[in-house]
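Just the one chain here, laid out as structure tokens, in the form predicted alone.
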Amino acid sequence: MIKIRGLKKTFQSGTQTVGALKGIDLEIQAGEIFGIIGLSGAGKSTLIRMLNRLEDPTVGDVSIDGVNLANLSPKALREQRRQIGMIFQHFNLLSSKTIFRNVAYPLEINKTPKAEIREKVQKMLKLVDLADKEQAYPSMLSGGQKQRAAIARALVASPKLLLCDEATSALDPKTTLDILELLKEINRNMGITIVLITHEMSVIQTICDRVAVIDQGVIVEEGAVKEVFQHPKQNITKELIEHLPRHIYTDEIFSGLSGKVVRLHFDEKSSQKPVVAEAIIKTGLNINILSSEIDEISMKGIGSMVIEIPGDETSQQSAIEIFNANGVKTEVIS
């Protein structure tokens, strides 16, 4: 879907020429979730802004579905951008407009009929679980709700491509997980290609199919997330993953298991409850704890645990429902 060839971008800083991108070659397939990760100043924000020509390249080409963005007239570029949604770290909502009007804004600009606008906006607000917030203003919403509204706005014109510029960096860990799960659902159910940039490897491992590591304007490593995490080749990649728990980026612990493997995500409240013991007692299942990473942050336990739940599908689901009822977020791994 996306082909990037020989992409370079330089900026002038006084008398100095600064190279932000130094020859990027990359292909992103339709329907995948592709992550671009790097430290601050690596060039990732510049790169993603070139995918909708918010930045023009100094040298090189960006093609989407065979269309070279550099060859488009202003009118043709506006048409192309209707196929590209974008969400940002700080939401970029209009404070003077209701959530309904914020989501409707791209359609209003395109002079979409009012009845169609209402239908599409209400559909998007329902999708992001904000159906009851359409008359609220951004100041009345939490950070996670603001990002959900921004996602609805990005999707309301039915784009083929969604760009995420550090979309979870301003959110707390639990809200980050919720937003990433929403993006996975959107990708799965709507088939939208998602390209996201981040400096957090945990975001990449949660959501992405493939990843490219950018360092000082150069792609230094690229591949399937599992392969890059298990066999990092470059020092910058090793640096980015060195603080992740080992179970996050390897599935060696899953080999030979016959039960359902589930990751449990705890917050400060649920980490204080004996939820695994409760599930064992109520279901009679011999739940196997594979790994646990519960950290004390400001005297509060926050983290995750990977478990194996044996038994049939009904019994496994009963255990999962017990975890959910206790405020534990569950993620089925295999």
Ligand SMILES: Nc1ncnc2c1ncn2[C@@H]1O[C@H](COP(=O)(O)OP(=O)(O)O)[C@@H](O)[C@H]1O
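Just so it is clear, the model here is predicted, and its values are computed rather than measured. Positions refer to the first chain, counted from 1. What we label the rigid core is the largest C-alpha set whose atoms superpose within 1.5 Å from one form to the other. What changes on going to the form predicted in complex with this ligand:
If you fit the rigid core between these two forms, you'll see the Cα of I322 move by 2 angstroms or more. Once you line up the core between these two forms, the Cα of I99 stays within less than 2 Å of where it was. Positional change of L47 between these two forms stays under 2 Å at the C-alpha, relative to the superposed core.
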Contents of the next structure:
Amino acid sequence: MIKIRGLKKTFQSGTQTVGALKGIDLEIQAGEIFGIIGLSGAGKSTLIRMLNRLEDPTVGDVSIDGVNLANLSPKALREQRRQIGMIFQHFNLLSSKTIFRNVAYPLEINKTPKAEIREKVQKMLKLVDLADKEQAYPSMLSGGQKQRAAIARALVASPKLLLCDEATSALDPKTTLDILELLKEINRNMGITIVLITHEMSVIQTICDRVAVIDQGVIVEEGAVKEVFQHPKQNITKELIEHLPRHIYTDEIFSGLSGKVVRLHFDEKSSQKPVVAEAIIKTGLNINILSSEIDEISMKGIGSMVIEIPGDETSQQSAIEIFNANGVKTEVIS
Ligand SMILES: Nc1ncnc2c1ncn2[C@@H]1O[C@H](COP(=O)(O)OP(=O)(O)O)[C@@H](O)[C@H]1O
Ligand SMILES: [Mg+2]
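Write the structure block of the form predicted in complex with this ligand for the protein whose form predicted alone appears above.
Zooming out: every chain and molecule, the one shown earlier first.
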């Protein structure tokens, strides 16, 4: 869907020349969630801004569905941009407009009939779970709600591509997970290709299919997320992975076990409850804790635990239901 060839970008700031991108080749397939990760200043924002020609290449080409962006007339470029939604770290909502008007904005500027605007905006607000915030102003919303509104605005004109520039970097870990889950759902249900840039490996780990690592304007490593995480080649990639919970390396060692291996995801509330004990008592199963990664930095008990549930399918399922009923999300590993 997206083809980037020999892309370079040089900025002139005063007497200094900054080479932000130094020759990027990249292909992104339709329908995938593609992550680009790198440290601050690596060139991520410059790269993603080339995808809707907010920035013009110094050298090289970007084409989307076979159309070279450099060759587009102003009218064709406007049409192309309509196909591309974008969300940002700081949401970029208009503070003087209601949430309804913010989401309606892309439709208003392309002169969509009023009734159609109402219908589409309401549908989007429902999708992002903000149906009751139509008349609220951005300042009345939490960070997560603001990003949901920004997602609704980015999607209201039915784009085929969604660009996310550090979209969760201003959010707390729990809200980050909620937003990433929403993006995953949008990718799955609406078939929208997502290109996401971030400095956080955990974001890539949570939703991306493939990842490219960018360092000083060059892509140094690229591949399926699991492959890059398990066998990082470059030092920069190893550094970026270092701070992640270790479980991404260890999933494979659980695969030989006879019981059902399940990862439990705790949030602040559910981590306060003795849910494993409850499941053991109620099902009589000898549930085995294999690993536990509770986030010690935030001290809020957000994190995950991997358990093995013995027994037959029915009793395993009843254990899973006990976890879910306690607000613990479950993910079957094997
Ligand atoms: N408009 C600009 N003018 C001058 N230098 C810029 C401009 N935009 C970005 N840069 C420089 O290009 C490099 C890459 O920036 P950026 O793409 O914003 O990185 P990232 O998003 O990975 O943090 C940095 O050195 C930055 O200072
Ligand atoms: Mg940036």
